[in-house]
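Take a look at this one chain, the form predicted alone, written out in structure tokens.
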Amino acid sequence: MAASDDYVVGVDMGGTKILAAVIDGKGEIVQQAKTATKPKKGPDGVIKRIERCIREAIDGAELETSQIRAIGIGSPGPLDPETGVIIFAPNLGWSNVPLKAKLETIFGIPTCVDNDVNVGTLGEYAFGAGQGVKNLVGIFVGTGIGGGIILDGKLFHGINKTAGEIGHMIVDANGPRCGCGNFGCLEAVASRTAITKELQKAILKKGQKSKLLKLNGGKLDQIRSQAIAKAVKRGDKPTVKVMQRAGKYLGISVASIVHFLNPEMIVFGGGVIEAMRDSLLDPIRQAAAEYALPTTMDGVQIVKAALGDNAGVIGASVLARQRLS
């Protein structure tokens, strides 16, 4: 067990904010600090931003750098997780960017980088919803819908280093283009952006009557997590058909997942959830009961996850406790 102030760094960058928390061996946060990407500066002007927000962390905890064990780093891929080279990030516009071996040169510590949703999937594991289990799959519901597998306690990448891309299951072969190119993609039928396209399409173009314009702001352009949330309790007819389907969809995909691996558990997280709460997941449990065989349903948790925004900085800071070891 590592002491309380045995202190590792755990970063979360996205593709408009980062954020770095300095995070003790008990999995609690001592300080944290945030600032915008602003992936126009290049990678070398993130990669400088990333710095100046985990030396603002480490000065808010008032420690030294040479106090910090290890660094992890959740971001966006697809990357090498061995490597810590960022192979393709279209959300920073990075290509080939050797992020590990760049950050160990600023501040020689050991540092670690993974996917963002394994890292949160793996924070989950360790200090949220999916503590106590061996093996369990996170399903993120944003813009896109990313995933993460732990079996026996280890993030599994697979050959290529890309399992867990669950957005990209295809639950409905004749359903919509995905960004990918495929059509039917679960990411192409359950996301904050595939919802956002039926909404509208119910409100803007058969003029379906809904309380959600309003609760947005007037606007359907972007339509938040939190509006959708507020006129689903509403009873919104359009927006809680709009959202059933969504969990029809996902939860599908939950029973195909649990045909394949049979996991403890799966945890849902991400923007979407975080916002709708039970009122998805239970059309997802729903569905998932429907669609799976016979018993392999038994025992299989179906929960929120427990961590929100800090999943990230405590997986990431997992990622570095487990490397080190």
The other form holds:
2 protein chains.
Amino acid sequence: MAASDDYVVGVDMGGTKILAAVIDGKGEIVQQAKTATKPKKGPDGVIKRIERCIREAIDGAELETSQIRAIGIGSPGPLDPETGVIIFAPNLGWSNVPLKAKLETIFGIPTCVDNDVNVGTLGEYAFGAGQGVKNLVGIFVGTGIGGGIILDGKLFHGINKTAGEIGHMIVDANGPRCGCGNFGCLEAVASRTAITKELQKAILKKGQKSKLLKLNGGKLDQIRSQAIAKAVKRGDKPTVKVMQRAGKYLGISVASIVHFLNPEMIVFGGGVIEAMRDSLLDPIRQAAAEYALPTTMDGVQIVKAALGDNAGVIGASVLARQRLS
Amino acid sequence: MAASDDYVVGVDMGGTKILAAVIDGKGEIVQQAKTATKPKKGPDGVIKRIERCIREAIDGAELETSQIRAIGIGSPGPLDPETGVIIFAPNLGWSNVPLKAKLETIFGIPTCVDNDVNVGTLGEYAFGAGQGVKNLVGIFVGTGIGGGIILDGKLFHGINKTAGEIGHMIVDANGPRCGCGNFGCLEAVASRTAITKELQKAILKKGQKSKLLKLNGGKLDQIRSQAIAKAVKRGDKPTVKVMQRAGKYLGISVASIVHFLNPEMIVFGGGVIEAMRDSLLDPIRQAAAEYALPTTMDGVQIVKAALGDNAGVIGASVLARQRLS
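Let's compare: the form predicted alone is above, so bring in the form predicted together with a further copy of the same chain.
Let's see the whole complex now, leading with the same chain.
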């Protein structure tokens, strides 16, 4: 067990903001800093912003850079967790950026990089909902659907480092087209993008009466998770129906994962889950139980992520520690 | 590496026949014996038959029981690989049979039991198509569809010991009903049972002209894999169409597994695959490539099982050795 004065830095890099935190050996955030990503500035510009954000967190914690043992970063991907090269990140406009190498040159501190959802899953395993669980799967439902797999306490990457692409498991081979070009991926039926399309169809095309339009500021071109959650809470029929459908598909995917890998726990996180909580998790649990073969689901926990917005920085700090040890 | 005079016994127990083999440290079958299972004789009667079959193999190898280090058995399941209790085996009429304990009492040799498809996958990993591969998935297509997962060279069982239930991963949530009661399981669209239903519908109900009826002895109540393979070879339209569909669904499942776990290899075995070979594997490979996200399939091998009917006894011997070490 790491001591409380054993510091690492965890960085959560997204398309809009960068979070950096100094984290002690107990997984506690000592100091945090935040800045806008500004992807338009290009890779070197963004890396400068990451540098500044990290320095601000270290400074705020009243520490010196020399007291930081390692830096971990959760980044959009695909990326290579061994070389630390971001292969492709469409929302950053990056391709083949050697993030690890660049930061190691700047700070002289061992740095490691992994996929943002992998890192989020790792955070939940070490300090969140999955504490004490050896094998778990994380599923993050937002604009898209991503996931991570922890086996025997470590992230499992697979041969091409792409394991955990849960959003592109096919649940409905004759279902709607996915952004990836195929049909019936989980992401095509249960992400916020898919939910938005279904709600637009029900409310705008079919003209079903709904409170959602008002709750979402009179427009439905982009629908916020919070607006969906409020509409469901108020019993808004079209929204309830669409979310039941999304929950059913997510539950079916849980059953498939339980049949295939039979993990001890499935942790759900991401914007849609954070906003909806049990009003989405309950239909997920119900569909999973309905589709699972007898005994396969016994004791399998389906839970909400516990770390919220901090999963990224905490997970990144765990990544840094695991690679060091 | 085990020496060639380091003997174990592998047993493949099915609903109709029992195979027992003495296997040396190089995975070579020294001597084999075979007998009918006769499930009507009840658990103790069948266990007597297993005993006799094992003694015959040892005797034929001109060895003494004392020279056998361990016994491994692949059995229909569900079962508990730790206690060696067969929880439920419908085609044997067994429930809660302590197979491991009973055989250990008879022979005084350490005995271990696992699921037949798990054992088959393990055999392919150690001495078949998967040699040198650390992470692989086995899929066996016959009357039903079963599978096994090897991670880091060991069978992965999961929390309820049910990992590898690939036949009940859901690929088509709005598809046909499965024997398990749910809809759109892989087994409901791509097992020989599902293929048979589709062929009956096309040929008997819709009256499509087909060579299959003659090739299968004038009836279609049960269709042999060999008859299907012959019909496809002769370009029989209804059979080709049905098998293309089955191959597509199997390929979609491969893509889901590749997205989720990203293993190095997927080994296909079982009666349908053994009969059809590349005429089914090619459509599987094609659909998998079509549905897989860029880079996820790079270097992932989709291959036919290499051990054929011997996968069971060889896999059981590997199981015995792994548990001993």
